[in-house]
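As structure tokens, one chain now follows by itself in the form predicted alone.
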Amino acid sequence: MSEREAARLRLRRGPGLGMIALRCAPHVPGLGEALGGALGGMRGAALPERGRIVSANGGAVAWMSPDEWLLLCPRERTAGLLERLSRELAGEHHLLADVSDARAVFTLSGPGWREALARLGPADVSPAGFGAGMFRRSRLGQVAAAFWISGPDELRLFCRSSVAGYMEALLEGAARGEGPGIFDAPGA
């Protein structure tokens, strides 16, 4: 990466971050106020809705589907934090996981991460598209992948663990201004 294009965009791979997987109906008594109160004094958030995510004090919720929501935290308060939803979800049908080892987390900053993630994928990551609170899933190159603004001229984005070298390659090649191959793969 040249000067030039390493201070349009920065990308720095981890810390990783806890994740957990919540599935459930989004009618389940109480369902707000458990996730709102474990993330830390969120009490009386509404669950965030279609492509948001809702942050405070170091965590965050965000909606993937109609019945699924993924809390990030500092990873050290994963284990907590699946327990305390854990008892306040007792009696209701759900699934929690802990998934914080099956993602790899990158961070972009820089004024160029609306056009690298441009050349990637298929998704509006315009300032009128894409904006603070929004939480997108696309693909970017032929990884899923999922991201959202986290601070001023900041994304956070995440993908499978598994793929994480690729997506790095990915990333790196669209701070240089290329765009990936329908079958380039890194290494090949």
Given for the second form:
Amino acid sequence: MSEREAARLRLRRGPGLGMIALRCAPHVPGLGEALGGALGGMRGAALPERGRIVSANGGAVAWMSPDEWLLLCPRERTAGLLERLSRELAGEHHLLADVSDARAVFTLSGPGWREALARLGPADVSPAGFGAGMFRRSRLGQVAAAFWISGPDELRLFCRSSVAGYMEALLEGAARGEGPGIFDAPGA
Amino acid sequence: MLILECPFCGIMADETELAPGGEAHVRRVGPEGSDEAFEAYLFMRRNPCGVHFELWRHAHGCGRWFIAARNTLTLEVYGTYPAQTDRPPAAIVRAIRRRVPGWEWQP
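Okay, that one was the form predicted alone. Can I see the form predicted together with its partner chain too?
Expanding to the full complex; the earlier chain stays at the top.
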């Protein structure tokens, strides 16, 4: 990768995030409070609206489907949070599972990430269609992936760990070249 | 290329994000049905040239099944709705009738 390409987009495997899958009905009492408490230091509820992700204190809760959420946290906190959540949701019909090893995480940094994603899948990644706080599950190449904006000019993305090698090659290919810069237009 | 709105995510999902599930609103024939009726339930599909209801699964997204009402002739999409229903909702029927006057839902 040339220096100019690297300035537009850098690809990094990781960080290895702890992930906890939670499935239950969205109207379970205390669900938002339990997730907010799990993130720590959050006042009140942390239940993301559909298609969104709520981040705080190095952790995040993402909306996966109408009855599924994914809690992202540093790996070492996974076991503690899992225990805490199952304690708080005890008595309610729910499913909690540590799925940290099920998915591989990638970080894309630099202004070129929108263009790289646009090359790989059908998701609308224009600034108007995809902004901070949104969580999009979609298709990249031939596999399912999910991504969200984790900082200025930084995107975090995950896919099944069984296809991590494919995803890495795919992203490396998409990061190559300078592209037409369609998302660089002023005001875009 | 079809673009359908997933009623669960609210996302305008490209066809390649979805997995097709065939004709929707097919009613199962139970143990008391005749062999002919059971055969029809298993194998006979409408394949109309016009208004059609199809099952789709948002396979690369939320994973939910939904039904799309669309026109196989004009490729017009009348709307999508969750699959947990045995007939099209009134709003979808109205949307179809606006474009195809006199259209009737046939179970």
